[in-house]
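One chain comes next, on its own, written out as structure tokens in the form predicted on its own.
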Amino acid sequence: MTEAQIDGRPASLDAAAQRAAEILSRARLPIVAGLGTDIAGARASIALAERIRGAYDHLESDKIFTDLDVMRQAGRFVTTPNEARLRADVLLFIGKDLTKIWPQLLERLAPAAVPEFDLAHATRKLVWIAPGRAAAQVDGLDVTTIDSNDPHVALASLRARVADRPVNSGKGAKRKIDEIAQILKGARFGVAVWGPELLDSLAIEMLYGLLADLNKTTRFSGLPLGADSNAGGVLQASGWMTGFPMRTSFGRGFPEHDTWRFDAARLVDSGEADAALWISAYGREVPRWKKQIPLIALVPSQVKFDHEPQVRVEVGGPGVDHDSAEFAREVGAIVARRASLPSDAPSVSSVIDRIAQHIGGEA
């Protein structure tokens, strides 16, 4: 049986949906936030935001925009995990957080294996910048590392030496940088891999500059690991529905995108948003806003809030309780997933459809 609450008291799903519709309809600027949901949930959420003339944002937007902002200004070279596994003779890993972000990283990319589509059929080389102690241990492969507390400096120095420009560093450090620069320049098909935890937009722009320099004489591409909670899938759904990524508003009757204006946390803390629908079907994330506003939460049963939402509906996990389509890191695309433990817990899209049924016309 579906678990729903209104003001902390048990309620039917239909009553909870009706109360949620009342809260969102009466708001001057409602927001759909969190957006940790599958593709069906993302589509329903964005359609609801349009109907109530609200804004929508994803809980991992900051990480998504770290890469996206650079792409919009400077372009980028990207590939997929499968291409990296099959073709890359040189891998450039950046950061100690890679296996934390993607625990299956080493299994999927198989650095110690011989790349099947590499004509030389030789053991690939792995360079790891700022790996941390545990991260740089890869069975069956010697890893060339740069132990640096500042990957920004390491990337800048490496780009300079790839371009045969001088760097201000000690002899030992310079020899190491030169050694790695030669490895990268000698790649037949290289792939750089990074996550959003350690690198900011400036570092990623530097990294893409390095890839551009390498592509003048060889082939080198990038593999950003992206963010969790189906951020990549929601990004794509937002793009094909509105032409924009997250942090988009329908407040004036048409989609407007602005990464600062429509940041959900900023809208709440500034007092501009006066009601919110929070969606987090993948984990236990809750909003960390400074102000409290009327809140509807679509979350799993184990999620705990500091202040109980006005309306709460317990939803199932995509790919666990119900079939789903979502972005998969292992293939770099949206895939269909069958429910691993099917249950009666409702999906985010089905709950939002119920809420929408109680909203007449445009709110």
Second form
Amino acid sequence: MTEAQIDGRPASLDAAAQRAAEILSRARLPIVAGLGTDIAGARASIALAERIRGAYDHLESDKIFTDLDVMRQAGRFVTTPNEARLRADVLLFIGKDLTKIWPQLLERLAPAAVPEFDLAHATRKLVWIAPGRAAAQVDGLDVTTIDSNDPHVALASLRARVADRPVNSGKGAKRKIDEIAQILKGARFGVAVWGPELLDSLAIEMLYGLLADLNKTTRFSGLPLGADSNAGGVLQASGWMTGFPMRTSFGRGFPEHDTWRFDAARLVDSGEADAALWISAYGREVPRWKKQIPLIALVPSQVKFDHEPQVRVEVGGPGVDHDSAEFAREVGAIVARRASLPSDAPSVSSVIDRIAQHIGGEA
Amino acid sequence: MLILLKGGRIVDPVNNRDGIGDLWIEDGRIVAPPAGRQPDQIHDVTGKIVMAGAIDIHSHIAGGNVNTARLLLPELHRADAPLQKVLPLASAKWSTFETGVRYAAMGFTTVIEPALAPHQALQGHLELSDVPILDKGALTILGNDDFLLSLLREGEKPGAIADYVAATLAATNGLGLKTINAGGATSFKYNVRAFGLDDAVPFYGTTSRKILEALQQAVDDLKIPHPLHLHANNLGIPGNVSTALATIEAARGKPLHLAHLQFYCYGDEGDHGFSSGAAAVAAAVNAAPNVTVDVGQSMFRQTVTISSDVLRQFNAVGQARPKKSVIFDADAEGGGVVPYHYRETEFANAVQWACGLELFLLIDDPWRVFFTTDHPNGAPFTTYPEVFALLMSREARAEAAARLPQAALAVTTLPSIAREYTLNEIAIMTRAAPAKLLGLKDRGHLGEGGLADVAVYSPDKDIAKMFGAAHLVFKDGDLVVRDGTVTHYRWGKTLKVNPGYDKAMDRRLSGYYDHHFGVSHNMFAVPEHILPRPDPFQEVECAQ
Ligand SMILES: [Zn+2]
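Write the structure block of the form predicted together with the partner chain for the protein whose form predicted on its own appears above.
Every component of the complex follows; first up is the chain already shown.
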């Protein structure tokens, strides 16, 4: 039995879809936000956004754009978890939050295991910049660390020393930086690993500069850990459907992308957006905007909102209640996942299809 | 519904037809003139040209690397106005939706994505699913994957390699097999910066030539219709004409398709150390009936190069225009996205342009030279109409050549070539021959029983105008284009082969993946039910 509510009172899925359609059709600028959903849900959401001439955004956009902005400015240099696991003789970890972002990181990359495809088949070296207490989690391997409050500064010093340029720092610090620069230059296939929170765009650009310098003589690649709630998969679907990432609007009848203008929270708080469809099928996230506007929520059961949404539909979890296609961090690609606990809870895409049916117009 | 296309000039080389006649369509197929029945719909196409729907054998329209290019270069595809006829997402430039619309408007009804990486196959098929109107297909890439390289290192029998190729085609739903700078991407991971036909892959010891021979043999053993589709070594490097000639010899008389050959026709003569070797390559192709080629014509404009040949793309990063690029050390294959602007004023770009045209015009047999720009590497597919004009009109070529550095033309044979393609030759190159090359018996012709994929053009002195906007296009008998405008969406099939193999290979792969990658081999499969539209595939038979 599908759980749906209108104004906090139980309703049929169809009645909820119809009410949602009314709210979205009536809006001047509706938004489709959250977008914590699988590929099918993202496809349905983006198609709906076009139909209602709305804008769409993802709840993890800030993290996605930290990496993406650098790519669009300067490019990127990346590899996959499989290559890091099987080939990397040097791992460069940056930030104390890596295992928080991806709890399976150490299991997946297996730093203490000898990389099978490395020619020398030697024990790996692991360098960790600003590890906090996380470096202690690595068993069976000596970790070379630098403590740093500012990864950007650490990366800048490393880049300078890799290029044999001088740095301004104390003798002890300089010795450490030199030691690490030598490890990086001596790598046969090194992989740098980072998350999008502790590193900002400037630091990531510096890191790519370091990788470019290292690749003049050896091989070194990057492994950004990305964000949750299928942000990576929604980014890809958005790319092939509209040419652009999330934070794209159809307000003028064709896709326009702007990371500032079409930030969902900004659109709501500025008064530009006047209705929202909020989607978070992977977790219990709720919107971050302050202003109250008509809200339709597609969320798991028992999510608490400050103000009860006008329409709420409880949706199933992708890969849990129903089969899904989604970005898999463990392989760095979109994969199909079988439902682990199949149920009748509706998928985001099926609910949005119902809403779209009530909106009519050409499809 | 019975449809009659009345009184057009029917150009159908497969059935030796080139003359005025009628064409009948019913239930999505071409049918014999039905005695005593009135058509439900008549299209008077007097004065028009009627051909089968065109087939593009090599165009990068889907998959992770293509999508990376979209995201890297928002400035190249900003939309500024809604399309007149609003079809869902068709106003989104370079989207999968717009891709289908633009191809259909030119009379294309089948397009093959030539670079499906096995570990990213699901995304490739998801993207192909969102290309409207067209039938699609994808060539699966092998040749840098550690499993194959380890089979070769261990000296495994051809049977094991064929089983592996078949298992991979089955898991990825591929139509054929592609290899890209075989061994080059893996060698690059071992810091190799140049990789030729007889260079050995570190760690594995096998050479590019041996990989090529093994895969060619596997395709032959499995009786896959499309020959091994080869992106050769040393793409884009001055003097690589010797690579092209050596690769044609390396085929040893067996079927081999050489992709975007234009990029391998470069001599290193003259003041610039850059010249055309296209005449020598064309002569070698003419002398090797086992070899087919597509051209990869370049045109003068901003574009972006997208390739799994990560070694080549890494070496091209310095030439990026605008200055940004993506290099991806992916599983097995790599990926490189490097934007590029071909300029009329640039000596090398002018030579490249001439090289492509020389190949088209100097290869005698239109059944063996295929029409591509290696979209978007040489130029976007939207330039096809201009390329048709260059092939069909010596005058159009002379006009275009007059704008180029004459010193560049002097290191080519282009100015001396008088040949002009006929409509019949265009129909062979873009319809009949691609269907034959891919083993698609149901299309590429207008004979009874064939798919009613039909393009009708209005003849025009301006050849580009004629091919740019078809008068009518039918897909499976459904009229989808009128005067260059798509009227509605329909959803085509993705073509695939399904050669049988010894299922012991699945167990072997499971073991290899569990041990090396620490993830299940199944994780990379493309289950049909996860794709958005029902019944997405059509199987193409392997020969018995
Ligand atoms: Zn290509």
